[in-house]
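First comes one chain, alone, set out as structure tokens in the form predicted alone.
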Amino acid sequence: MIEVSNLIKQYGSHTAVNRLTLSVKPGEVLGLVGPNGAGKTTTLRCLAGIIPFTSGQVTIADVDLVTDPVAAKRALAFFPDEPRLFDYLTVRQHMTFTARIYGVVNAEPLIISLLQELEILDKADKLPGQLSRGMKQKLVIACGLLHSPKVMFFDEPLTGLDPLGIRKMKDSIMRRAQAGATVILSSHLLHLLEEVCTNVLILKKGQKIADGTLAEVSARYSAGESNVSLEEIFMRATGGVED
């Protein structure tokens, strides 16, 4: 469970994030949407404790954030647009690393699984410097997924994987969630969030215009119409212009 209360990132006389507040229960997939500049990235990095906030409350999994961070970013896994790994540690050093620091025991058939799942087990002695793109992302997913955190961030997680790629990644966050698993999701693939979330928050500015689920979001800005899709909703709730 997240839930978040007047949260407010400042970096000097410049608000990024203003009063924030939002609730995501167990299960749930909460899309997070808007222009350029709205303070998304910003917001995810403040729920996983990367970056201090300025004011507000942010508890995860029932662990205050501030109070206890290292049993809040255990039961957490965040997972960034841009992959960042050690330039000479194996695909398969990197999930063994990764499993010590979390104190994953017997670890091996978790690693097995989660490379198969993701497709890249057959890259497990190579270096990053010998993967692609796509599978750069998929082993930093891999590792992020090894202690089965019970609440995921996902910051554009799909940059460059290929359209199969992100079907079986987008099944992989469903199954998670549907196992009870706590997710936001940012991506401007505004098609996919249809398709994976429940919920939808979109910001502006720093600044929360709308929220809840698919159905009550597009109803508030359908004007009656039906089958209204998420791209069009988005456009209507910011004015359809990037900041």
Given for the second form:
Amino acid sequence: MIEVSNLIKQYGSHTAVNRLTLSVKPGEVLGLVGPNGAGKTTTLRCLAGIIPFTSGQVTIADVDLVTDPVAAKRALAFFPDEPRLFDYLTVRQHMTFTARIYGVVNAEPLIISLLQELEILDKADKLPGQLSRGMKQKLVIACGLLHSPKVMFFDEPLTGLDPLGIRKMKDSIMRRAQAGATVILSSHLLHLLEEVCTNVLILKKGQKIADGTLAEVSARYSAGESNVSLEEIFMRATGGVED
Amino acid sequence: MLRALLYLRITSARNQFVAFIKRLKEPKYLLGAAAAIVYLYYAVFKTVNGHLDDIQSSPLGRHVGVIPVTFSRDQFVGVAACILFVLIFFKTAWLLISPPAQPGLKFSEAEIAFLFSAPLTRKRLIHFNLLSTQFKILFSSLLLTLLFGNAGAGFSANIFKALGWWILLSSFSLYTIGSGLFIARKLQRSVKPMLYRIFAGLLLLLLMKHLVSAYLKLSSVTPTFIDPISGALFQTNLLLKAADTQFILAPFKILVAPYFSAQWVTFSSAFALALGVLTVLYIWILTQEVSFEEGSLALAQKRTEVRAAIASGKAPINASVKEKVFKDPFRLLGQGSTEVAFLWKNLISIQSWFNLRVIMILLGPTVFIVLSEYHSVGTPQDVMRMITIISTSLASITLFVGPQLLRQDLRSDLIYMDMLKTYPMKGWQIVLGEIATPVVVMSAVLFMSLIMFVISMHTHWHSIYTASSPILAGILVIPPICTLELLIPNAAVLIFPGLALSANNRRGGIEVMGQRLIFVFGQMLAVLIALLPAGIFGFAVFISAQWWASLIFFDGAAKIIGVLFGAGSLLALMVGEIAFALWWLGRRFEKFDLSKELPQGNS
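In place of the form predicted alone, the structure of the form predicted together with the partner chain is requested.
Let's see the whole complex now, leading with the same chain.
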């Protein structure tokens, strides 16, 4: 569902993402981890079509992102770490606007059901300025799910959420994956990876240094030891320093 | 204690100045600063002085009509006092119409954290605040003296100018602080603040009506001048001779007199008098028993929120409308053209700016004056003349300033670029959708102005055909002209996003002012280049079509046919230009790499 081949993103002489190749199938959740400055957000932004990449090939839901970006974007949803909302649109107006952008048929009942599911229906006529951070995050998710995306990208999805919000976000990601969505998420929170992700990819200085299922990556860095925590594996893989 | 406050102020001012100088190392800021200085020097100083010299030396200036036009030093003082009076009048008007929610002095959050909890009296805090404003005023006075001073006039003359500026800026600042505190306190104590506002608004309207009547009477005795500045100076000269004007302007004359002093003796006495007025204003502020701490805190929080929003790449929100929900402009269905979604979204957003209060402020006085003039001194012809002036002014303002005021397009959505880029739309569709709202609003205002103009000029139209020609042409050409105008600033956002960001940040400084000037002139030039060939072609087609049609049809019909063909061909050419611009900008949007332009928290 997501195929990435030799993805390179350069800023002048600096290479932010270097020959990244990955593949994520429907129902899988790939966790993108790495130290600060490893290129996680840049990778996600390239895959979501937000920033152009220097070279490589990206296929989203069998559509080439470069040759047909509109069709590829129709199949994906990007959830940024910081909820970006229009200041003057209410919750309902955000949903109406998004429905039109994605051409959602019979949007009204779908909007109600999503807002109900995310428990923000009572906030339908509120502006972003009147919502808590968690509520804003929920609204961003509701907007993203409105067109039933096949591919989802989450950039630090738990940032700023309270314990209950974190629990619900994890459940939501897993539920979507079980329903057949393809998910890539980036996070510093290793416990999130353990609970949610089926696969993990470790990035360092823009390069993939390890990938596979959690068990595979653990086996590679545990050196025969048992009960090595993911945190320890991360430290060993990245050398324990920032990029 | 005062030493500590002085240290804080001096250190902050020094660091601020160093930051300003460092910013000038960036070519775009240096270029901006240079442009602003050149503009101010030539457009303001040279023009005004040149006009005054011309008027004084020309025969027309020496003796026009029955009243000689001479500009003595006293009259310069009078003119400057008039300007100061108008500034104070509008400042007061604005404070009455839109008063602060609670009395407050401007402090930064850090100052509040350090000073409000320190063992300082309220008077000390006021002194600190006044000291802070004094640093800015001293710097501005120096800058203005460098700009408007005359190196050949000698040291003393420039000292008088510098101190004159200081008096003017200080008095305006003290009045602003004092009146802000006074009005906010009155409103807090008033049982019905809305009634107070309505009363104050009516009072201002009556005063404005009186001023307009006086102006109209004055205009009727003013001979025709070669340029508007000479005419305005002539009228001011007449106004200054009136007894009631002399009475009203007396304190303002005291304040502007030091600036126009030529000798130490006259300067000393004028300066002493002006200091007296400043002292009165200072005592007025000190004696107001106002609890300003809460208001200051709210002001500082608002500024911090705006700064934090900008730093994180989000739009700063206007605190006054944070909780106001705006209605859908029309029902937006789930399916259909995606560009319409942007029109819908931005029409909601524009309501925050284009609300009933703004419309009332803009149109209320005009309607009031027109109606009152009609029933009192004016004739229907006068009213029509006024409508002609209003409609042409409105159209000119919309054409020249409209694209700068109506920013509900890519300029305001630049910070949402990562969101926009995920939408399944072509680049040109997003650009078109983004500019749709300002195009619709500008077109509506221009079309309304055109209809007002046609009605007001009804005696000049020989038939319904000639009267309908400009309306027909307007329908065809107004929307594409507005689109072309708005494409330029939106193109600038995609080409120079840094400039657009600094404009959105509302950052001050002479270099930012210069950048905006370059931008405005560039926009006008670009629109002119885009319109000129299409305009020439359209006019040629109009003349030819009208001529051919006149051979077959009667005059009125020939004119309409000419307009149809002329405006139609103009429209066709402009549509071609717009299509090309949209295609190019769309490509630019698709390739736009915001990670290179905007600060990103993550990698």
